[in-house]
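Take a look at this one chain, the form predicted on its own, written out in structure tokens.
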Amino acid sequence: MINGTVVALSRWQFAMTALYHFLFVPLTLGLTFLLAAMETVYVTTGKQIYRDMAQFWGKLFLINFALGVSTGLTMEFEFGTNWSFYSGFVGDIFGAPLAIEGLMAFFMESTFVGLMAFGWQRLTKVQHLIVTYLVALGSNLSALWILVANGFMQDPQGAKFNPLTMRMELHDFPALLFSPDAQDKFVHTSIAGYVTASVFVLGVSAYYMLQRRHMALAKRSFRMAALFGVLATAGVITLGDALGFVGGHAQPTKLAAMEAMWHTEAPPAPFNVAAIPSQSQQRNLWTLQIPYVLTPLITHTTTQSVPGVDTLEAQAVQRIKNGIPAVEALKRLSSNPNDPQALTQFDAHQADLGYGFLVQRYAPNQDVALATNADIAKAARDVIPQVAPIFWTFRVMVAMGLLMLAFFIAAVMFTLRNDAEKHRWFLKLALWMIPVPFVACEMGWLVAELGRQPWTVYQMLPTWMAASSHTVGYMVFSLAGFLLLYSIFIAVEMYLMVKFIRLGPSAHGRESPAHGGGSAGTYAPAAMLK
């Protein structure tokens, strides 16, 4: 058996070095279409200071690009390392997206970058146009492969579990591309960071403004974000609304831990707005409701139930006692592969085997004909996620995005009567904002991911199985090593935006007085360094 150590130390591993890359691509994601857009209006319109826009955050773009790619390849080497259980397993299945995304996605992406930076001199206004399109479409294929893989351990779809050769294999690759989970969470995704690139943009602009400086592009630059940022902010409400939707079907002790549902109620449920929930007694030490909200909220009827933790619990040992002759079966075919009453048994129980697995953990010498009833309780308490971090992480994405969609709104009227620089207030809340998309990601990730748990992939693979044997001591100093590692990325991706940021569009090597800011056609390296 794997160390338990072991395994919450490769969690915490992945999560960090996910986390911290994942600062990086949603500003990614937003930041192509919005530099497309401006690009858009340069070659339509022909005025310069749209390509000065285009260039200036295309250079801005080009930092977090090259940041984000850099902490992201550790990231599918990390599969192979420290969860190979997990990669032989479903290697058949996962491997695809990802190897997809490589070849197709990651390097059309970067082709097409380097084409981007270096290509104004060398290609026409709409041969420069459609590299910028086609470093967009390159940078939200990227994302749907990888959501797709993803996709797969949150509602596996398009593969059938071998008993012969131990393995997941693909059968019906269509319902792995066009699984409901992987499809709605790529649309969402990239939606949010087009309202993370949207806050950026106008927090950056909403400097300048404040400073009085390249007022021009400030001005575009915070009305296209804004005029963007709106929209994409209602659209990722509207798709979380959908996202939520499907996922509660196929998770629904996701479901019942974000809105921490101890007991299952009659239709029209009760919406916890805040609680305080208890893991160790399963149950709100206080919760502030509304009455009869959640069960429209969750199923779009009022009649429909939402099951509660102690209906999956109850669920989830029956499951339990199912997969336990799964694994039986599956223990004597890796003995004899054409034992035929083996195979019957296994065909009867394979719906149930991944349950046979989380029992064995608990059951003595890892015998599952040896679990007692008190292990297959404590496996069926596991398959409901930690309740509190999950509650209040979901609740606090919605809690920024409802922020950002207000804030927004706030922009769009502003600038429409083009007096935004007046309101000081408001563009100093615009800097203070910078951060919140980022963190509404973050929050979005964890609800996904330790809303998965206990499995690795969902009902499948449990959490315990997938680790590699390493040593604790290997785990601690890998861990250590890449959380230096990340923080220096992070340090140095702060320190190159600030600078760029602060020396200005016009290190783009002009500036006239028709475009506003600094002095009147100046560019020198002294004009850089003010």
Given for the second form:
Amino acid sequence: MINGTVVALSRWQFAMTALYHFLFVPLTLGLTFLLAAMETVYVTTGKQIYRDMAQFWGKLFLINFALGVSTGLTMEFEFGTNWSFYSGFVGDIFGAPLAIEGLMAFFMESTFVGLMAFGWQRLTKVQHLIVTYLVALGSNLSALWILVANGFMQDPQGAKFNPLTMRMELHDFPALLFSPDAQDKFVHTSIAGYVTASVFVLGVSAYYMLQRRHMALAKRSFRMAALFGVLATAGVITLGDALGFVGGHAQPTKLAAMEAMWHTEAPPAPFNVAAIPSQSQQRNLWTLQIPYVLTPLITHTTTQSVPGVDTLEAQAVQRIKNGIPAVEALKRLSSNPNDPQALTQFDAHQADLGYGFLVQRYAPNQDVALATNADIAKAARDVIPQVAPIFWTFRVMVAMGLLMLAFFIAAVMFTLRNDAEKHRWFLKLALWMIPVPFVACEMGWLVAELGRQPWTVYQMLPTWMAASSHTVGYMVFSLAGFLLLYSIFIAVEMYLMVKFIRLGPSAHGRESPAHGGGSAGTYAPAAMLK
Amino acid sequence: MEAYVILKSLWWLLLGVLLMGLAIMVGMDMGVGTLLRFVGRTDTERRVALNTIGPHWDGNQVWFILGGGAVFAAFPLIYATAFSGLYVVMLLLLWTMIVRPLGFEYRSKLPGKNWRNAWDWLLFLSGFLPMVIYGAAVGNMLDGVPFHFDWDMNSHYTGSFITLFNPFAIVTGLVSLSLSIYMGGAMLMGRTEGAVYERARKAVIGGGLVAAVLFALAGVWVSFLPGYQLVAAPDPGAAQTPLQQTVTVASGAWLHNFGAHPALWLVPVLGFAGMLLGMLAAGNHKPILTWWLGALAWIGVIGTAGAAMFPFMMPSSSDPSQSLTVWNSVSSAHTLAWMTGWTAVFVPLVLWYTSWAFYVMRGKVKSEAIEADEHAY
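With the form predicted on its own already on screen, would you show the form predicted in complex with its partner chain?
In what comes next, the whole complex appears, and the chain from above leads the way.
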């Protein structure tokens, strides 16, 4: 029925295009708020330099924004082009947040971003400020709806399977919107964007300070980014903990993989700081442990038990056995939706429908009625995602978060003492820190999405069923096309970004006579603050 | 009539409105992209042309994104079946569309002649090709597409992508392209002067003329094309899948709706009227009227396709009884009700601030202003 290679290639394509898109999104989310903050200072104090800051960073923002918009289009297509069974299966509930995102958020962001760039001469100061805030609001609301959609895949709240239409349907919109997983994920992710933008602005400002160029602009940007960044990093860590807490309960298999817990241990269980997990042997070949720490970390208690891989697999066997009659009933309902016996059988077993699908792949002729105990055991093994990559991407993300917290605390200290430019090592470090938040964001995506496997919709729809039934040739064609285009895009974007950073604010001083003294020339060291 | 039937029909109409919004707004920008090299002979002229839509293309593009989102949310089976079935064509559409934002944003960032020429041609391609594909997609829907479903509603497309470029689909693709050239020209007329204005005016008249001729040709062609008819199906108000109906195919069946409701003939008449009066308005140097008449033409053209096919949305040529209709591919009543609420609040809001954005940026784009504004494209 479905070719395993096609599913694998579809997964690679989605992961690559999503990770690529997610290189540009966090910077957009955070930079809009920094732009709004700079412009707010300009409007309230009337100081020209803050307008120049908003315009300079705005220019870099737009270079990044264009590629974010482009690659976002791909995501909108890809559910339908490559995950068509998924799209039909959950479109009733998953499509709604995507449509509302367009209607409520993306329209706002995109309409006002045009006015933000082109409206400096045509809008009053206050009008332009409001426009900038609407761009920030729009991009963040956009993230909200996208993550509500993603939250549904992680923890499907507010939906019910309808055997008459063969799909999941919405039955409680507020439950979908206010799903704890979605809400924590939204705050965690958007704040991660604020961290990203802060590191970016801080790094680029440090570059100018190292070169003693544009000092007035660089020092003010440095300070704003440091303050914004320290708050954001503290927030991202707090919400990360909350997300771990919520996710740990909603997705025990992801949690077991994140912590490389092969066996359920009596609380308080030890925490694996580092480990070499072996999936085939279902154990850690080597670990570095801190005793007792895991239980309070995960459950916020000392007595609650955290299920390991062994317990989760045993539970899966039971659920698969209970899910098989649900799939059988569904097949009968497909040809006769009014079969009362099938309906009763489906109702009794529908809680484990997804587990029934899980074994379908291994059953002879994909007929779950013929599934043997060996097939069931294989399917049960599948419920544990790949432990090693999840364990390590999670640790890299956390380590980077803590590193950035220390970095921002130092930055705040220096900027409050007003001597950041004297610590050249720190300025150099700031420049090298620029890639860190981008990598951390990508790691976060990997933890979330690899950890969701083997499901596309957690415990409802296995990934192997969700893909479109294409040929391998089609997939190679599309992968090659994306690879080619995206490589060119990133080269062009990076080239322009680096070029415009190197040129600095002076590159945009052409219009200075129109509004007096905005050109780079006035940023000579003599005109520095103090 | 029960509420679910009303909701289903309402969302069919709303989808139509979104497609019209997409065709009018995105089509206009793509028309400017297609015309860029031809209305602008010098770099400054091209920059003037680009900057007429500079502040708006991004907002306009959301009509497309919203269109996709609305199909996904309101007609999930259409989204799933069409996007995966037309895979190669969808990728061509996507790849040309994702170059466009970069073209706008990056083209004038560097002064090099080769750099700018390369982006100009990419903007041409990303205006020209998507419009042909949109139109061809509608043509293929009228023609029927070979697909069928498994028992669990997994869809399989059994044609090759070459068949999607059949002669009829190319004609509908060119209708769409020429109307977008008309609209791009109308926008350029409104916001430029001198040589660019004159060339744009010619493009409007040319685009309108070709569109009118091809639209008429497509109409005649459709009357010979096999059309689809619902013979037996569950009640429109029932929750259902496409596995429970019987559909027949008969030549000329796409005209049955017009036969049953002769008032529907007003829809294609509206399309022709928009094109013909629009050309007249362009001849008389009335850019705003030209634009609105072009929008009317789009409403007529898309409305005609919808009126002919209703209740079909995506007929299956290989297994007609598994064709997708408004009744069997739609979302649940609960989803449609929520979506209706969001739409009722936000569509008026979007229309209001979009109009405001156009009002703020009103007037002619002058070359001196572009030279002075560092944010200009």
